[in-house]
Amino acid sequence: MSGRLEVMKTYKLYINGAFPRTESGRSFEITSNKGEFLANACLASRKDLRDAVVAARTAQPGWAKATAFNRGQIMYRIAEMLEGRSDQFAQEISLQTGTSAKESLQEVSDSVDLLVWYAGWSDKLPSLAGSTNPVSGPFYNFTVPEALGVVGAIATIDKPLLGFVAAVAPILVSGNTAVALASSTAPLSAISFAEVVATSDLPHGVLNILSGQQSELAPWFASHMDIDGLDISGLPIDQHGAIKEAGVENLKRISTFTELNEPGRILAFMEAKTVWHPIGN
């Protein structure tokens, strides 16, 4: 047909294993490195991340009472999705960033690989954060390390993709569930992740990807009283001062990383629960 005209694209949020539109009815422009039209996304509200935190509550209890094999697994089932998909995710980070063809597939296989690794340490982190304490005292004590609860993750924007799994990975590979903003400015990555995340077998709820303004969202973030972490790796330095204070309320435990692949990034919300058992005779 000639003259057809293309259709659109327009990107909604992931909240709860669904995709609804925001609340507020707002949406802003995804451009290229040279200003092009791309597709629209929605701008999330503060209720939008209300709606996230409930979702992940509610699915937290079941993910950390999963097995390590089978997170592991789920996990390993989302980086062959995305491996599946690599020339779409490589397209849209070249057309987002400006990278070249190679590097942007180089972007994809480094995600693939890095969700790998996490899953890898699926059921290695009692032996990590774990230990056998000796007491004095006809008892066994023991340290096993268990998730802090309901975390967000603002991630960084200079590699959309791969900074958007360095961080979610590591908070759900422990029985976390995650809240995550997609990066404002090339934020494409992300929200087509959650369409893999969403065919995969991820129980609805676990993870939650909001797009739209970190100077907007942050702050609600860091005050919400029901994040019990967060991860603020993709915030300006100068910001995170006020973040810190906004998250004292709760006593959240805020935490910046700058490397991607490190047990730290699981172990920083992690609790340690300390277990007395009585020695039979």
Second form
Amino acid sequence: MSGRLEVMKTYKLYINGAFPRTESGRSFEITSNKGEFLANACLASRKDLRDAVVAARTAQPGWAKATAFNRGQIMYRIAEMLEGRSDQFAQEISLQTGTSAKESLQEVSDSVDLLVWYAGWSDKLPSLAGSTNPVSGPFYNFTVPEALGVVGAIATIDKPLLGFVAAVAPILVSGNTAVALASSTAPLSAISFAEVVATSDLPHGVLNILSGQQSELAPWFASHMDIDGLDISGLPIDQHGAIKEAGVENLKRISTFTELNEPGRILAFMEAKTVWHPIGN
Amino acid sequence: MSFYGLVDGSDSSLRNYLKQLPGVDQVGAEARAAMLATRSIKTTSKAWAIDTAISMVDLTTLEGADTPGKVQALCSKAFRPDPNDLTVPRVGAVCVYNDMVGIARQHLDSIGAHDLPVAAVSTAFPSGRASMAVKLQDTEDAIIAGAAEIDMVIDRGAFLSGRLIEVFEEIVAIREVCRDRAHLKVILETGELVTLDNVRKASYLAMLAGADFIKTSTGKVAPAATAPVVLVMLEAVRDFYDLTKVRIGVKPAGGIRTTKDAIKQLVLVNETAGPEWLNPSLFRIGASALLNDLLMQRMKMSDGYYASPNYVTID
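I would like to compare: after the form predicted alone, may I see the structure of the form predicted together with its partner chain?
Once more the chain from above appears, this time first in line as the rest of the complex follows.
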């Protein structure tokens, strides 16, 4: 016997708190930036997307009903868990993108900080985006921002972990649930992020992660009637028109973002509710 | 009464007849049901299966909180499941509690759904714990109010303690109340019958006593319509047809919520009882939430994109 046989990880999907294989049985090879084989990952199909949306829709009312404090704490917990696994994530980033160990570790720290930054927004949103409105009558009139529902995310890929965190954290913090598509060129970070989420008390179905081809799945994200919003920052610009057209049927909110940390990322997937309340004596 | 010439109505003949039935191979039944559940039904077959399943749904509301308004809404939905698409077939029947039968019948007539039957759950549903006089009156009431189908429950306590003739005579008595005025569906409540052998025995007992349909469950007990149970009941109606040339219907109810579940049931029917049973007059599915899933799958097939529950009615 010479040496030990390495136990390789199979990268699977993350749907409703579980790690299933794709229903299609398909897989694809993830290679390093030098073309070496890294791992096999699931090539998700539209039916995996359908299942993920069902999970996200089921989880949404409960997640939105959780207190802002609780949502913030859970997001902060995700940051804690990610911090503890910095080395693994840094190594995966280096393998996929070819960046130096130091740069990769920096990306992980930036991702942790970004999670904490978004976690802090959970209980401040009503003050930022809400208002008390003067009306001509004996009423208090409030406008409060509320979660939109189920939001899809197709994250940017140049920084695989940071881009992914910047896409999903603002969606989740306000009480939306998310279905996120990992990039097909560098999906390791996103899929490993599922392992962090799975140990962070995030309720099942709140974040679902698929790995697959953008070109195959993006149109299904866009046309799905039960997805209320979509972040397409990671899609090539020439596809934006077609995606927005496909999302018209249910008036899907489709956005792109450039800044990593901006409250606008949160507010893009919230809607305003106005409440009239009579003034007593 | 002749009871198909198989029993003479006495305790001993019923007992002897049910005793000579072969036992069910439980492992085999489970394996066969699981194997049939792996069939993949796609494209045109799926479209056909969805429409067939819709036409077989007994659209049901059996809640203590039912109101006339809810029952009327349910009736409208039964007649026009998708108001945006008139090619959707109407469902098999509306299934309600006894006191709602009149309201349902009246509303169906008022919207022109004269030939859409109302089924009433009867005989002290779901437990069946009432005196015989009450059960008979219960059934009579429902028929007078306009029920064309009676879903009765058997006395599981009597069945399990071996008082088979009591169960038998009860079904015969209700059969006599129904006469030719209403179809009789007999609910076996398989979740309480413990073994598949008991399911087979109860199926024969109900068929001999004059059931037009045998139905798995009330929907109030879990597990309800599991695949092996439905398989055993379908085998029973198939073999009963070989003996008597009479086709008895089967109605699984409870726990069938998705299009996939419904299509699995249709595969079971086709492969066990045969294609003659793929007809609302011989196969029904008792369900409430299922209809919405069928409609959403139908929309997906016609529109080409996934549908949302926001676009179908809640009840």
